[in-house]
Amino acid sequence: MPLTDAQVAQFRADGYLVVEDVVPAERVAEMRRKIDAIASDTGGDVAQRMGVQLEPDAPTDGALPRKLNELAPHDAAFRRHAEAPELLEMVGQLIGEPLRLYTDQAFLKPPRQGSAKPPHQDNAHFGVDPADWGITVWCALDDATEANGCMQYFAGSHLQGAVPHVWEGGTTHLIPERLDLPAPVHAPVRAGGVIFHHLQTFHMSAPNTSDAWRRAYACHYIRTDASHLYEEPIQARLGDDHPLKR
């Protein structure tokens, strides 16, 4: 299922692009499966190993998770969707090839607890140089609406180049010491659609307002020959024969 002309066009323009129905019902109910599973022992090992975070208003008689990191190498599901060909396919038209999963992460937003997302730049992050050969592919694993915290784009930001971050105190937000944008854009998305977006686009989130989960996996990926920030992106530690060595 490759990109059209348009379609690559426009994410060059705006710097993120939706695509709807790309992953199969079956493999988004088995990664929300899984992801139910992990947050609901959030003191469990499992989730400690991914480095759970958790809403930080939460009510105290019960810990909310909000974010679990590097899924794919604990977890064959995430693992079967991010080396799926017809995502891989996409992905490579983006950035070129060859590539690998630099990292992977799962953003749930509770109903009526989900907290919002300040605007930032992934790269901020993830310091992918160049940061054109790095991108983010946010998977909807629930119908993701304005009432429940959709992603929010800064359309051309990621022409501007990259905007000193620092930390917001007590959080674990970075924020751009500048934000000089036009209004964010709304992309809601359906449940099995995806949003690629480029590491250096200003994107936001809003809190959740509904009595329905917001939860993602996004997969961030990197050509094998751009330098980047962390040592040892997932690639690397899932072995030389893995099927995402393009």
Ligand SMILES: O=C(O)CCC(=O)C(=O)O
The other form holds:
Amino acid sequence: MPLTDAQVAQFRADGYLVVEDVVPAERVAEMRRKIDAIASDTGGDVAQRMGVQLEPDAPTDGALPRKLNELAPHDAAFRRHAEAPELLEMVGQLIGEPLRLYTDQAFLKPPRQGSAKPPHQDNAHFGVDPADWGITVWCALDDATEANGCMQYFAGSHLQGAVPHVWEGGTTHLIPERLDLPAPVHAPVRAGGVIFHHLQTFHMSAPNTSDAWRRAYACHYIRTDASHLYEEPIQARLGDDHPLKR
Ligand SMILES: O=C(O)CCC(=O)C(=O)O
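Beyond the form predicted on its own, can we have the form predicted in complex with the named molecule?
Everything in the complex follows now, all chains and molecules, and the chain you saw is the first one.
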């Protein structure tokens, strides 16, 4: 179902939009199963191909993944999600068309070990120009709650434009040189719900203090006429028959 005019207006004002019940339960369960298989063998070929990053403070006897990259080129379950017509229709309403998948990532917060993600703007990593022509679509694979580290958004922060970011020493995080914003808003969402966010909306997430996993799969789309930092967008590595290549 397409987004309503009110939802589009809310996205434009707040820089993010929570939409429940977008992704069918079977597709969510399939992606969760795949992630579990990869997570159970972080040293294995698949996890390595997906550039697995581990929780920095996990016990040494059990490596816990916090992030996987570029799942769609390697696995049909994630491609099915990334290409789902109902999702692409909503993305088109928010950033226009034609679209390509720029990159994708799984953000994992293992029970009690999942670490925080500091506030940042995605476009500090992505370099999409204009920033309005890109978007992140964050899909909850588990119910995301305050306890397990749901997303938090600085509403309206996309309107202030790009803020310079620097690497946070000893981590893989880019953090802003300054952050002068009112407190963020928690954005809980049930499994199968998605959150759309603008590439310049500041967002973060807290550690997982619960006994439950918080798994999410984020697809980052851009318009094909946007300029971008990565020389080879993900679609260049997908087959010619891939719907996002047309
Ligand atoms: O899932 C998280 O906790 C962080 C996700 C994030 O930073 C993003 O989707 O851009």
